[in-house]
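A lone chain, given as structure tokens: the form predicted on its own.
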Amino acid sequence: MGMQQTPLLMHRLLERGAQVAPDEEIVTATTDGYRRQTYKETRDRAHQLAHALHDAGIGIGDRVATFMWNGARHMEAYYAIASMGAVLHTLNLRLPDTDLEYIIEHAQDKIIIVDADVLPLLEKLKGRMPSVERIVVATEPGCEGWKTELPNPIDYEAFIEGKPTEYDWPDIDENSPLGLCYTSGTTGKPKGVEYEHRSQYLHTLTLGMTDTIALSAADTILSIVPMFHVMSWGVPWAATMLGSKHVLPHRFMDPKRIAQMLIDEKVTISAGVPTIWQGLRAVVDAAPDQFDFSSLQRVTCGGAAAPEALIRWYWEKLGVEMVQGWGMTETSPLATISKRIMKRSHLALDDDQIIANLAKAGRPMPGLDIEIFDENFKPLPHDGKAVGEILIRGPWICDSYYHTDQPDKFHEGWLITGDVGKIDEEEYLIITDRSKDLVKSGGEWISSVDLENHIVGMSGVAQACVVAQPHPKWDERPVAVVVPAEGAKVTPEQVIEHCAKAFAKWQLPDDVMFVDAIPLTSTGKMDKKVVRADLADKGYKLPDLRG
């Protein structure tokens, strides 16, 4: 006697939401309000979309791209493309057209589903997408009347109109591809990471665990992290599996509108990068009596480390738990999680100890192995002191890039993450830096992340970015680029003095400069390579402090 050998295919999870919560809502923000549809309607429309794609020549394994904001039609595309055995390729709206051209050609996308308001971005690639046979244009209120010279355009609603609401999802191998995401190309060309049904199925189940983000059918989730970025951290799959009320901001990502969505829809949990939560904090600080976030219980934060000061503010001002996560495109993405209480003994911790734990990258997701190694791939002790290269393996961790050979990113079944850090006695991962963002000064490493998080803890500072600058004697020295809070007056001397409370003299920035804004990458992280390039373009030279 044994168990049924049922393949782990995403359609088995995606059909569940409409079965158990057919009347629950998926809500899309529009120019002047919201557009609402039920899970049952979403399910039926996803089946219609699958028929339309099939009739347009899409078969198992064919790549269908989306070039869309977070919205209900994007959810339908997720649902239909994955379930029919095709491959969902989410194109990042913020990439330059040269990268988009390369990615579309590399993936050999056959159809692109595009939101009408971002058509002009895709139009730049006219005549440069030979694999693309058809463009399907999704139109939200306020974006009607589109025109395009891209190949074979059709309105999304006309594309699915009249199609049957039952598609017979194929039973394919659970290791078949379901999705394709590309890294943001910070070094060289963007690299494709293929997600299989089995890996995403297992990843999706973990998102509902109490000890991860604890997403539940009783939640209302606002997905701010883009659906074009690492599958929105897996939230669309998990919300659809559970039948959670799902709020999608479309292009309306400014902090005031986000605040309004949280209130209007009584959101209980949300997901976004630190810049989103810093922006929301600024809005609340400017008018503290204007907002009622009494429904909001927790926000998940990833993409970059959330500073302790931000974590503390959300808890003390709003009573909202900030759940920290770490991962990357190659890890599907959730690899570690840090919550207020991660085990029973933590119930005895005081608030300062809890917040110190929350500021760590977190403990490994069940099923994953995380290790730190020295330069000879020798494992290092988990003592919270030894710093090494972070490697990871497990059922939703990439083992090679899509149609690209890059053996230096993999070692004997481990993914070499490019992050540097330590693991403490409680198995918390603490990210020290990206290996390329560490500052190497006189043979010693200085963590730019630690300096940034400390500087952001100052009153009067909104954002801080620390980068290495060349030095004739010390190889490199840190420079802090700081965005002051609105109306605040902060001096370079005050920033250095603040850093001196927590860092040795040789670790302090050699210079502090103030700017209006720090450039962001296509995924909302601080773009340090642009900061470094800007300094070089301006002929920046370090002040001669150390001879």
Ligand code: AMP
The other form holds:
Amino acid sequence: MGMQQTPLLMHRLLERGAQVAPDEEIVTATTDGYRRQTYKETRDRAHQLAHALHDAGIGIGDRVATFMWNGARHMEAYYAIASMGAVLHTLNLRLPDTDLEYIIEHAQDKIIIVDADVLPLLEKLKGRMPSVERIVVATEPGCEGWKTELPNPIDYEAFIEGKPTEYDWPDIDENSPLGLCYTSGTTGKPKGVEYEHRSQYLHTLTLGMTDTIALSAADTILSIVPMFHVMSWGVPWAATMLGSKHVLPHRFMDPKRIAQMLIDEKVTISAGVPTIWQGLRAVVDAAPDQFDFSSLQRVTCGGAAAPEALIRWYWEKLGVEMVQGWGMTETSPLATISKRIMKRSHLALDDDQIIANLAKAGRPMPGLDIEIFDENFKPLPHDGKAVGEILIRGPWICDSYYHTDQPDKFHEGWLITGDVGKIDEEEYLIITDRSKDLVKSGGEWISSVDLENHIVGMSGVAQACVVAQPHPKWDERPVAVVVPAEGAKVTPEQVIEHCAKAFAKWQLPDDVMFVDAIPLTSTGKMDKKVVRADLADKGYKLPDLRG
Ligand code: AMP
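Now that the form predicted on its own has been shown, please provide the structure of the form predicted together with ligand AMP.
Up next: the whole complex, starting with the chain shown before.
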């Protein structure tokens, strides 16, 4: 062999930021300003955190959870936990406590690092987290003075204080896990996806490619996409590898504050779901002369389809390129990318053609295979017409769920994505539908099957079908279509009230409609495509409940 067999371990990339850009900043938004620390400080603190975790009994392969916003301490946790060979389990702040309880138990988390302001959410799990030995509480200015009855709590700063700033990162196998993220299933319990050093290492490198999001050492990136979901699309790793200036919004997610961060920190690139970009657009539209976004060059938009009108608005009003990405928790997540110019011949396209291309999910990331298949797993042509189930395979695509057997999600080495679409002659993937039964509201999942099962448990209800309907702000909201039992009288308010007993407020249907029957497929399942098409035919519009 001619080359060294260097294992692709994440610490190799993470140590680079502090080496090449020691004075570059990681900026965390606080109640009335920003907290700044350098890459060198972040690196040293990450080494200290690794020592503290090690001294608290964390070894290679142990799960350490975070329950945190995007902030510098969360960045330190990413750095330390992955580099020391432990597993960073990011807990989603928006999940109902029953799901969190299940996930923490399933992952056997030993320590949870939690932001002080969300401590009350975790407090609900008191006595329900038997695997958790210790809670480490991180405080940003304005959140000091926390109290908790959770086990063995310690302040983050006290936890790392006095620890050495050099940790000898272990040489482990490159296929060892470094991260764990749970995704909501169509029904039943959330499923864990484990990320490995090798898969994240390769994924991280692609973020710097000119033909993808082109993250660079010259950029200031505002990471809005949560670090508690799918490793924040890989941005924390890539920004640290490159030494990009990294701005983190913490809990300050309202569009006005986001606008201010973009301006104050002269942000050049940002990443978030369409709801974020819709929100920012509304703020700018309301006061067009108030904002100077001249530094901003591009925003990456993913997690749900980026509407063409939104892409056009960012380009025409702000001169900002909206780069679309498609992927999922199981795909690390970047699977396809669409940017203005994807090949040399696109230089000759007019703006309408370019924007039409941007509205497609995109072309495959290097090294991934993406195909569409019919119901017998026969591949379909890439002609922009044939519609099939999207399957994907490659070095950062998951091949199984964490300690959960789900063979129906895989086929001969391919992941069955649950998304439906077509591929055109230029290899653009176009998402047309979803075969998995989920509603995605503001980047967060709502299980239509769970809502349906709950609604049919109500007396006076014979059948229930929950479908997603497009919403200008949240992308999608759930609508319940209900068949009442013979002679029964049920009101929409009663259905919503019944759902409120088991679901978070943001998961409740926006509307309840009563029908005589629900259309069925040939195999007797509720035919949601037809239900959605019927609503569209009738010109259905969601009631304006959620702004
Ligand atoms: P998650 O696992 O929560 O990251 O969600 C992944 C799912 O979000 C995908 O399987 C799609 O259903 C949806 N999604 C993500 N990106 C896009 C996109 N660009 N266009 C349409 N749907 C998307």
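Positions refer to the first chain, counted from 1. These numbers come from a predicted model, not from an experiment. Just so we're on the same page, rigid core means the largest C-alpha set that superposes within 1.5 Å between forms.
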Discussion item. Do I221 and D475 share a rigid part between the two forms (two-part split, each C-alpha placed by better superposition fit)?
Written reply: no
Rounded to the whole degree, the smaller rigid unit turns between the two forms by 156
